[in-house]
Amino acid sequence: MYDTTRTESAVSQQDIKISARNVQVYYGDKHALKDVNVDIQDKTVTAFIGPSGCGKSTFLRCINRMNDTIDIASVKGEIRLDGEDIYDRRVDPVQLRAKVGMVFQKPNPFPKSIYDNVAYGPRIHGLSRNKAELDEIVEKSLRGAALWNEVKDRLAEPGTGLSGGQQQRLCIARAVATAPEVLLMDEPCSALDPIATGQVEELIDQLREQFSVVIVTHSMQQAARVSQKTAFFHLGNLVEYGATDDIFTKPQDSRTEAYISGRIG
């Protein structure tokens, strides 16, 4: 079990956005995530790294209760967002997902116009009172995703007609349109070419000024470029968590060092 005490003393309680304690995840009989304890800071990019099947995406999906959608999944332990237990039965998962946006591995724009892709969330959550307010949210979200200048003259065209990199930035605009507090990204660049990857990485760096960003990535180079904090997962365990520079240059655990150096994974 990873011990959080090594880093907690350096982080004030006000900086902590997400707090997880003794989190376990089972898929049927498979124990996929074991006793995870971690505090994730606000206005910070936190990268989850580790070999395939190590639990990093499983834990990411716990943060907005996406595992609720899997019949055989069960989650135990406690995850708090701003001190509130997100698994409390009084918490509405739909409302939670408005506060905790998610961007998936492959761009998945809705089969709707560019405008309607971004307007979808604000509409269903009642975030605008009229068309002018909705227009403002759409423009602000597309600007936030560094996409406005490329699409402002074709908002009525289908989102599926954009390039792969543009589609992923559209999905980011869609995620930020509900004014979330946390943005989860599950390998958001794995389906993109190097140029589009660079654009999304620049965007991630800008987004942390507004959000707590958590990114799962199979690329250690990407984690080193975009994150301030890194968590290393292995065989369902959170092995080590700390400042990204420390994880990559002076890891405390031999398993982390073995993964960083390419001996496992």
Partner chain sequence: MPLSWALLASLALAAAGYMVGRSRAFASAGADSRTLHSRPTYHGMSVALLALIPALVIMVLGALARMTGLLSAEAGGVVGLLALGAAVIGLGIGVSRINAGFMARNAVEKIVLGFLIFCSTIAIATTLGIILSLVFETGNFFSQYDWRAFFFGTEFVPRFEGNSRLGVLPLLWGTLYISFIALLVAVPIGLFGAIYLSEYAGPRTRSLAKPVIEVLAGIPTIVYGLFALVTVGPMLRDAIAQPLGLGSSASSVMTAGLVMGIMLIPFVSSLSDDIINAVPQSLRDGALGLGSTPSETIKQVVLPAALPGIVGAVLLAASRAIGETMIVVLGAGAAATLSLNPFEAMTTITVKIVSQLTGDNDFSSPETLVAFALGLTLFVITLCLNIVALIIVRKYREQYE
Second form
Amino acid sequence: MYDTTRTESAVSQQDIKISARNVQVYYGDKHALKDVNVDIQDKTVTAFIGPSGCGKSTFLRCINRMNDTIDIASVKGEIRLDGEDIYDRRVDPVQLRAKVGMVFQKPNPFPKSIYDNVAYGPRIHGLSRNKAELDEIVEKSLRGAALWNEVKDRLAEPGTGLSGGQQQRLCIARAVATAPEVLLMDEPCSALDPIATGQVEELIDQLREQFSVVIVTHSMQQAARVSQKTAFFHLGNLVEYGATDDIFTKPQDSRTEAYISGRIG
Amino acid sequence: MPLSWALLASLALAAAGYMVGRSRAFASAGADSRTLHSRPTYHGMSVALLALIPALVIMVLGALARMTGLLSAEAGGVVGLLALGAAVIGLGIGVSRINAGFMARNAVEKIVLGFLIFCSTIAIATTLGIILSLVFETGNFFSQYDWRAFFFGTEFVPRFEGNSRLGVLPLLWGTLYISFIALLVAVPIGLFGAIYLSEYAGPRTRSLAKPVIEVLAGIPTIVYGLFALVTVGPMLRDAIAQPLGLGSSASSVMTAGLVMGIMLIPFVSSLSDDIINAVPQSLRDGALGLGSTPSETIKQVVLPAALPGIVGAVLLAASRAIGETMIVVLGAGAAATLSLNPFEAMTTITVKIVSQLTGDNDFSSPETLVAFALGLTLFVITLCLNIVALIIVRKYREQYE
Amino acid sequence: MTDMPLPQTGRAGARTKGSLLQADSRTRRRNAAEKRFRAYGVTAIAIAILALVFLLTTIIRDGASAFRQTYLSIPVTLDAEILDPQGNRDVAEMSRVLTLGYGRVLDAALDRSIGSLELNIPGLSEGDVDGIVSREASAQLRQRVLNDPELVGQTVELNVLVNGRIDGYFKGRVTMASAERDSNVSPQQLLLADALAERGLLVTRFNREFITNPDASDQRPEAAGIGVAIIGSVYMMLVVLFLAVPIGVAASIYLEEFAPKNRITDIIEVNISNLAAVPSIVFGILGLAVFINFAGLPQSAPIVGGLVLTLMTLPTIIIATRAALKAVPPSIRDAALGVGASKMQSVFHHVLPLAMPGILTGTIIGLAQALGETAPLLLIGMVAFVREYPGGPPEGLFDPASALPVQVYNWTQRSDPAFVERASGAIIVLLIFLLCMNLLAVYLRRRFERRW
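I've shown you the form predicted alone. Could you give me the structure of the form predicted together with its partner chain?
What follows is the whole complex; the chain from before opens it.
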């Protein structure tokens, strides 16, 4: 399980996967995200928490440039992935998103078979040279998403026929199959029942061994359960960032404390 | 026109009834008009309607009877008098009904509701009218002309002196050939146009291009027909058909198909636009989030998801093309030929309906009646296409609602 | 524990680590495909726009000249001996003199005034001189004299229509070369026309008669106008307006607000959406079978055309009206019901007024569709050649008339190329009507658009 011997001070520069400096986001005239600075570590689960509309999802969507698809959004500042500015003019967002995968709030399987859903990413990015390799990727990803045993006999059935929790794990498998380095999850459990939520949380804990996972969540309990680092956002500001245990037990900022104790949000 | 006088008189009676009813209501309420169940205007209306409706019914029945020859023209005056009498009696009954407790509003609303129901059955009546008139006259046609010769005949040569050959196959072939070319033009252009406008274009391009395409939809088909006849036909003949030795006729399958294709572009594009927009954004996000390019997202996720809807739209467009008349009348020609050459003049079901039913018609000859059989064929084909398309589109919408 | 992740051993799924700043070859290839795909979209839009521009420019190019017409101004002596042999200026007596007599008067006037110009055109025959005016000119002169018998015996300055070929010469349709091959016009006549134009006797000016005149026969394109067609179209629109709108709105109100959800309502709804897609020519067959053959209404009458177009427009109006009613939020209905209004009152006092802009927009678009419709009108005899203006409504609705789009069709069936110009001109008028209606619809939508 989690390597508890590693402490905050022991994190070396190499472990930083994503570093954001002075990130500002505007939706038209609205200043949605103000001056965010944060370093996100590799092979760690980082949780973004905060009341709705605080900018946590906005920031998440900046990390793989999904905000590009919204006409009125503009992003300023600098986000580096492995030291490379992802908003550099030379960066192709398509290539970036292959490295930084995303799982969305609502399960959104494509109206294709389970197999084709998972194989979609490897196909467009050319990760397999033949059918056997593709089969291998699909199986590995479905196992990785703890779904293989449930679906291995019906890979040709449509992904939309699965239950909500299965659909979300399928979406995770789909993202994992693309072999990303970072996995972004935008409230992945908000549409799921408690049992499915438990399965997905367990999965997130396993995914940490391969990826840097960033999860946006509404639920403080969930953040406490799955994450090692937590960032608290409020009204577009990154208020506090630190080890999850510290944030929940001895918050530095009065706003963080108010949120955690249930007075705002 | 005694009926129009009767109509005016009944209207005047109704107006008078309204005034009388209203004042009677006030009078019966005494000092306090709040004791009335309904507002005085409703009392007035109930009297007016009671006077007007029986009169109108009698007049309409009388007019129908005269049209169908059950009544002579002189009987019109009698009908008018009868109607007027009914109006007076209705007025009397209406006025006598008035008292403080009379539920005039409910009575009026019942009548209005009846009118609303009547209006909504007119659509059904229209369909029935279409089916009955087509089936009846087609029956007449088949009593004079062998149905096998109609459905399997490969020649369509009507002759006034009789002994015509009236096979539907060459017309069906021309219709389908032209529609096929039209769809070949309209579907790619309309679909790509809709994709571009809904997935790529900025708000400025969209606000410019969309109205232009809508203008294309608002142009009457006769304009497209003239365009085919005067401009496109001669152009195709001089530029392609004659140099290649494919024919020397300005009217051709290609002319009509091309112009009809242009006409169908806005139809296809607005239907596809609706359908593409119904695909949830979350699917696009899912694909983009995995690192697919927008075109990969469209080709591999949006279009497959929208496919049933698009198939429905294409079927609707096909039904439009098959039923289109003016473009083929002016652009396709009049000779019924079975040929593969798209630069040859061919003709369609609709063209022959027009040519057999314009001018002096003799409704006992098969040459005229064949138009009804053609009409029935056309109606059945387009109806099937429409029903299938509507079912597909409806299923598709439910899937994403 | 079969669900545990497999160890990352196989090569499958592995990615070569590269810098984000450099697109790898696969990404470059995919981006090229992306550009191509976009180009297809741009091309499709461009084709659609070009087709529209091409269509409109050809129509305007062909039709603009219909609004200009060439006239010859000459003094005509209205010879009393020919036109009023009895000499009592009695209109009944005078109307026995047929158009032929007026033709002789006109010919004499032409010969005199052109002879006096002393033009030297070799090979110009007397027939050539007489032939430059329209055959319609003598009929117009007769009409004028019969309206005002006192003109007989006087010499009046007249503006007479010239022959369509001469008119075409000034519009560039007829050239010297084409006149050589044309039996209807000779090069000498064109030379004469040039000479007359030089002296200012032959002028091309705005053609008001095109809008007001009735149709003219095959041989007289120069006199043909769209007056009867416009009246016919207006009458039909009135019928549609007075029938389709109340019936359509009433049906929509019932279906949207009152109808119970049952099989019958379902059938009506499916029926309406199917009716909207029935080919228009089928409505023409219905009109012919029911209104003309069965009910015995007259052929070519605007009332029949109006009835057919009403049935055709109803589905459009019903669909638009139902959408407008659906857009009114249920809270409005609840509010009215909550203060004790009956269901009927809540609909007529609150829902209907709020839905009105949407209903109007849909109605105008339905009317515009009906105005441009041609095929069903062909079957109910609107193609007939009609020279007489219909009477005033309501009786005039039963008189024969034409309709704008049918008039266009009619002219396309004639051999003289001058009728192409007339047909295109009529289309310009039709398109202007449609444009106005659509602008009105857009204006109403913008002005009253409400968002809840």
